[in-house]
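Presented below, as structure tokens, is a lone chain in the form predicted alone.
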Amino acid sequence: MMNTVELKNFSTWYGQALVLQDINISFCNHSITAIVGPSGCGKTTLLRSINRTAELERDFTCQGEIQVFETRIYEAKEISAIRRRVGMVYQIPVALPLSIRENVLFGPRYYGVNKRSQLDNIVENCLRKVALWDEVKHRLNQSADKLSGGQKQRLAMARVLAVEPQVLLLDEPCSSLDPASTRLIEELLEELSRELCIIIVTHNLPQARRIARETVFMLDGKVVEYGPTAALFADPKNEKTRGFVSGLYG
């Protein structure tokens, strides 16, 4: 299976604080990879480094290399093009203070799409992909703020998909959702993984077991273990991984 995202000897700092240390890892296309580990181990910084939003934080520096489909993203001059190719959905569902329709079209309009028929197709296609179309098709011009938490999270996914990314990053996308919404998001991710490279940070170990082909265990800014999900949970090679997946800490 083709590697979509590769990190080579990648390290990051916030000021003098080392956050990620010498990360060497690759992520496959058409697959879901879960990143697990205790709070503060660098999971979110890893995601944000892949779509070049970590550098928006003050005093962020990095060294090493990240490639997305063989493009060295930290050498790219068009940062917005990288963020378009590598979309990210955050932990707290975010609905822009716009209508449902304009939430979906925020990215396409930014990138210059303005033909009405094309915009209409984007709205319907992306809302269908996240199983939201039937729920909102009669109120597209209403404020997105009226949606439930689960609907807002699916809308956030539709907004990212509207610019046709190649990689989808998700940071704890189900942490504030009820079990029914969580399962719906998981089913959507499994469907989307047929087209995309999906990387999800989760504290929910059963979720990682359910949907991830491979799982990464991180601790103190390092990758401790990485492999097929079933094997990593059933027979971890590292003692620290064994302690984490058995619930001894984390």
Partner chain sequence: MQSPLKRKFRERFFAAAVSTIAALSSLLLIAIVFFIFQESLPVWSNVGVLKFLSGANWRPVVVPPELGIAPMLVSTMWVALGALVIAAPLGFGCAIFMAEFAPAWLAAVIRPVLNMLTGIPSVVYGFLGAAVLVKFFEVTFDLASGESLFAASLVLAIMVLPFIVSNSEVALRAVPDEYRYAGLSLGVSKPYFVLHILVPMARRGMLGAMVLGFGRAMGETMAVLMLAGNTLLVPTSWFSKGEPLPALIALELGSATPGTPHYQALFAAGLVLLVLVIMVNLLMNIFLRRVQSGVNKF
Second form
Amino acid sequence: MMNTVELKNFSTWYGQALVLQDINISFCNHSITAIVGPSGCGKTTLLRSINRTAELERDFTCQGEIQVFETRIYEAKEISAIRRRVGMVYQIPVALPLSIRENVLFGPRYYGVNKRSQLDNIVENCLRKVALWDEVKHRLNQSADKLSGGQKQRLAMARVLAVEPQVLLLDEPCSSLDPASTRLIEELLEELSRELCIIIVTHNLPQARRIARETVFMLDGKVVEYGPTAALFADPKNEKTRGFVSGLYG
Amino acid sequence: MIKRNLGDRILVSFFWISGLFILLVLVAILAYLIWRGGAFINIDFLLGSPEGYPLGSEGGILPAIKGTLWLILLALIFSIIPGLATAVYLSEYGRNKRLTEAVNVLVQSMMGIPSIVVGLFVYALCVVRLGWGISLLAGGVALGLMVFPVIVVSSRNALLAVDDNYRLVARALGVSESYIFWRVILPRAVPGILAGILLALGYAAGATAPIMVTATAIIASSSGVLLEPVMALPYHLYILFNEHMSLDNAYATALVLVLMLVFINALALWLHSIQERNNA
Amino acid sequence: MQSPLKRKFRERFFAAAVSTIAALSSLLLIAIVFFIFQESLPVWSNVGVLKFLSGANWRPVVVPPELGIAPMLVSTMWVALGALVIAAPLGFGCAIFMAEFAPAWLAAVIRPVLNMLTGIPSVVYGFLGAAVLVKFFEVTFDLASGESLFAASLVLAIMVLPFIVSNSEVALRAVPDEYRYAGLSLGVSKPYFVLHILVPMARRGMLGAMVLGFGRAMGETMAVLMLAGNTLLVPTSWFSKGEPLPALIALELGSATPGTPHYQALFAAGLVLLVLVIMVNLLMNIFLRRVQSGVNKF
Ligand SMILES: Nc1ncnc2c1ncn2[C@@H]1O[C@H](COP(=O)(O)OP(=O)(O)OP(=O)(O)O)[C@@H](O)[C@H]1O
Ligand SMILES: [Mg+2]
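The form predicted in complex with its partner chain is what I want next, because the block you gave corresponds to the form predicted alone; please supply it.
Once more the chain from above appears, this time first in line as the rest of the complex follows.
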């Protein structure tokens, strides 16, 4: 299986504080990898490093290397091209203050698509992929503000998919959703993982077990253990992993 | 125990009194001006020219109104584009940059420059060195300089009030700052920016010190010629009173000026509330 | 379809333009200070800083000219401090009222009223002060003329009041609610809580508000021009007449011939005023540092 995203000795700092320390890990294509770990251990920072939005924060510095499909992204000149290839859905559902349709087309319009039929296609395809089409097809031109949290989160996914990323990063996409919407998004992810490399941060361990092929356990900015999900949950090699995972049962 | 109670009561009454005092001041000013000046405001006053001897002791204030409008227009022309550009830099491009701190501090300090000092600067530079003389143009420059920091600060705040998450999710798609700015941020900030511009406009309309040394004459036609002196409402008020021309006309002029500014301020407040509702 | 190259060019241009303008505009203040300094240079070298500031005589057109701005300097300070003495208690009282005691609807009425008050031009305040207040003094105390530093302070106090109120209110509201609950649950009365817990916590912001008011009062022209009496003597009491620096400049600039010591001295006076105000502003920035540092977070 091809390694799509690969981190080598990757460390980051916010100012003086070391947030990620010597991360060595690779993520497979056409699969879902879950990242779990206690709050503040650096999961979000890891994702944001992979699509180069962590550097928008004040005083961010990093060392080491990240490769996406063999490109060293921190050496690339075109940051925007990297960001486009590595899509990210953030923890808080954000609908841009535009219509539903324009939310989806936000990226494509920038990248120069402007034929009506093409645009219509993108809107329908992407909204179908995230199972939002049937709910909103009659009100595509209404403001996206009025959507529910779950709908906004799916819209955010559609907005990212519209620029055709190769890697999809999701930061706790279900944390503000009810079980039904969560289930829906999980199904979508499984569907999407046929085409994409998906990395998902989650606090919901059962969710990781349900959907992830591999799971990464992080603690204090370090990767403690990673491997096939079933094995990691059933028979953790590391004492700390065992402690964390057993929270699930006890 | 009883003593404490009394002390508390006195304190609370003092708080109430000082709160109500503010209301009283505005009401008193408006009421008094309307009482003394309201009767003299009519079409002839608003659309007539100064008459009588000395000139201005009778007649209307049209040239002063026109002059004030011209001055405001020039001030806005000189200040809006640089002001907005600076605000956009501060909120969109200058994040986490050294220059931003410096610009912020300098603009903030500029806001504190006494208006007479702005007048002094423009007098030396434009009126004397560049040889424009006392002129509409020099007054426009002075007022522009004066309101520039107001526009920067209010527009910057309006832009910064727009939800940062928009910037984040949009940047994550790989689109550029300027694309995000034009499509998402600016439309959200427009009411706040307009409110700031109105505020600046009101500020320029009421300023007297910087124009009395750079632009105004006691009598002028105010037809918009750039290198001629103009009349202006606030200066006209000063002259009417100080030269003992006509107390009635002074009250009427003050009333016109105050009504104009209260209206502008109310409009700005309304726009501001829209901005806040938008970005709540 | 728009070519990517063209877009990139346009974006670079926009970014460069915006950054350049921002950099230039920050130079504006420096340019103003420098230019005024340059115009006043002969005064500093011929008269000297100390003599200029402490000289009690202002006779700029006699030969040789006597250039001392002590009377104006004292007037400026006196008027501004006086305004603060009147405005600060009222302003703090009103701010506390709005933050803690006023019913929500009343606070919602007062807030726009504060804005309206700042919107009224200074010349109107000056005019009303001169036409009403000064007249009142003249009649009540049987004076030949009622103008005085006190009259100017009174009107300035009204003018700076809104600034003090709104900035103090912000400072008071910035105190986290936990302290309110904690303070009140101790069973102390509300006024006690306000005076002993809330106000000390908001101290920095409230001081900042006062400093801001002071800066404004020092730089105000029209009100002092119309109310302070315009005499060139060193004031001996709050009820003396005086001529603060802004009034001096406004009155004499038009009649001073460019290049003469008189003209240069007016710029020197302007520079003194400017430096005073900038110092006050920097001071305020230090007071408000904590409040402002949140602004640039991404
Ligand atoms: N912009 C920032 N500036 C400084 N420190 C930061 C910044 N963002 C995050 N941190 C710090 O970096 C560490 C990792 O944060 P991160 O958001 O990556 O954690 P996380 O694992 O995603 O936590 P959670 O599960 O709560 O979302 C934390 O200690 C946090 O305080
Ligand atoms: Mg996180």
